[in-house]
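In the block that follows, a single chain appears as structure tokens, in the form predicted alone.
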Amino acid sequence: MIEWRDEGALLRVRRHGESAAIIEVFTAGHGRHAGVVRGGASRRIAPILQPGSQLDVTWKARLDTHLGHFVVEPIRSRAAVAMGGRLSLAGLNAITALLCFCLPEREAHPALYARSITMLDLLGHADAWPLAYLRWELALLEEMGFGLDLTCCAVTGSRDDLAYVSPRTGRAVSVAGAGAWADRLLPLPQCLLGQGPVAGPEIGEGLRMTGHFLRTRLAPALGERPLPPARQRLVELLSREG
């Protein structure tokens, strides 16, 4: 019998048979991991199994290749915070959906785990989490091997007046370096450089930029699957809120 214990955020739940549920949890030590929760559809356990909830989980299986079973204990729920507004709920759904979309099963990503937990805990702070979410998507691209370089201009090497990102290389480009090619480049939100206002249009612009690389770099590496609809719903809501 194989057994381990860890802590993690619940990403997804689906019913299994009459009374059980299959859950996917993102943990620091075991990555995205699935397992069956006996009685997971019952009145006692189902309220615990809400996406975003922080759980203490013990996983057991006869063989490492088996789906296995989880025994879960609640640590804290994030449902009340997420349900506080449609924007925060959309943020929670986008985070959990993208993690399910991107992460290979049973592969640890401790740095991304820590950042994701911080991101989930920020959802109750309406003034802070949209920018944090944009930075989280950048961190997700970095963790998956498709990080952007926003430190200096790809053409001139300057760190000043960075205003664009190359859709091909993912490197920043300055106003001077862009020249006549500016209309072919992606706008670089100044809030990512610690400059300018953190407003809805800036966040929307940033998500269009990260969305480009999620679609053209990450998705092809994962078999050309479309990005989760939950992300698009969040982008649309943030655009309207802005």
Contents of the next structure:
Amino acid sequence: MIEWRDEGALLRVRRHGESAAIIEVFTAGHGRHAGVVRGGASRRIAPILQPGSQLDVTWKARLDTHLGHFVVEPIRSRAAVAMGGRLSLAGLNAITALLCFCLPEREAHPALYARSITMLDLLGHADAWPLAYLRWELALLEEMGFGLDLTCCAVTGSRDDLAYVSPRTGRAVSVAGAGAWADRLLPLPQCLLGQGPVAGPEIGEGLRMTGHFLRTRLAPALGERPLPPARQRLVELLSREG
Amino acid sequence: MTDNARDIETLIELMARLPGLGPRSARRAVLHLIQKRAILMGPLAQAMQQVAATARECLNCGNIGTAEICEICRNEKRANGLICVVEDVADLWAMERGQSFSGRYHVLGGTLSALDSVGPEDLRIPRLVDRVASESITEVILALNATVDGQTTAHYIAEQLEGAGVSVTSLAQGVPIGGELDYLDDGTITAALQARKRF
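Swap state to the form predicted together with the partner chain from the form predicted alone:
Below is the whole assembly, all chains and molecules, this chain first.
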């Protein structure tokens, strides 16, 4: 019998038969991992199994290739905080949907795990959340192998006046380096460089930029699946409430 | 196995597909039905046949009845400007058991789910918006489950009804009647604390 114990955030729940549930948990040591929870649809356990909940999980299976069973203990619920507002709820849905979309199963991503947990704990902090979310998407791209290089200009090598990102290479471009190509480049929100205001339009520009790379780089690498609609809903809400 | 015994086995197999019944309990139920053939099995078969022939979804609200428009929608006394939005028919029946709501219902047929690809077009949300406009509705009560999917759907409906001139409310969340704080999860306690009222 194989067995391990870890802590993780619940990403997804599906009912399995009458009383069980199949859950996907994002753990620090075992990445995105699925398993059956016996009695997961019961009145006692179903409230614990809400997306975003922090769980102590013990996974057991006879062989490593089996789906296996989870025994879950709640550590803390984030659903109540998330349900407090539509932005936080949309944020929770976007994070869990993107993690389910991107992460390969059973592959540990401890750095992304730590950032994701911080993001989930920030739900409900409307002021800090949009910029933190934008930075989280950048971290997600980087973890998946499509990191953007926003440190210096791809053309001149300068670290000053960075204003664009190349949609092809994901590297920053300065105003001088862009020249006549500026209209073909993606605007780089200054808040990502630690400068300028952190307002709705800047966050919107940033999400359009990360959305471009999620759509044109990451999604094709994952089998041409469309990005989860939950992300689009969050982007729309942020632009409306920005 | 004789033909008759095969019929009984078929009945057991069908019964075992019902929620809450496994092969053993289905076998017990079928045996009970056979033993009470005259007073239970005959009327049950007749009632099932009748319902199979007549049961249908109400064209207006999605409730299950035996006519195109269900009894609740036909009842003029329930046209009081209130409409209660529920996820499925089981929730409508639960509300009706409480006998505390005297308006009409709207059954969505599920909740939005990003992960399971259930979008607004898969639910009866456009029909709800039409009803709000055509039935002189003053308040829409969102009686959706206190789950992430349920509340995501509630927020989406509230957005769709913005500008429709109706008050959109939702059920309170908190300590259930007969509940003990010690046994509540932290999410419920947080929700109850946020929704506290003057005593």
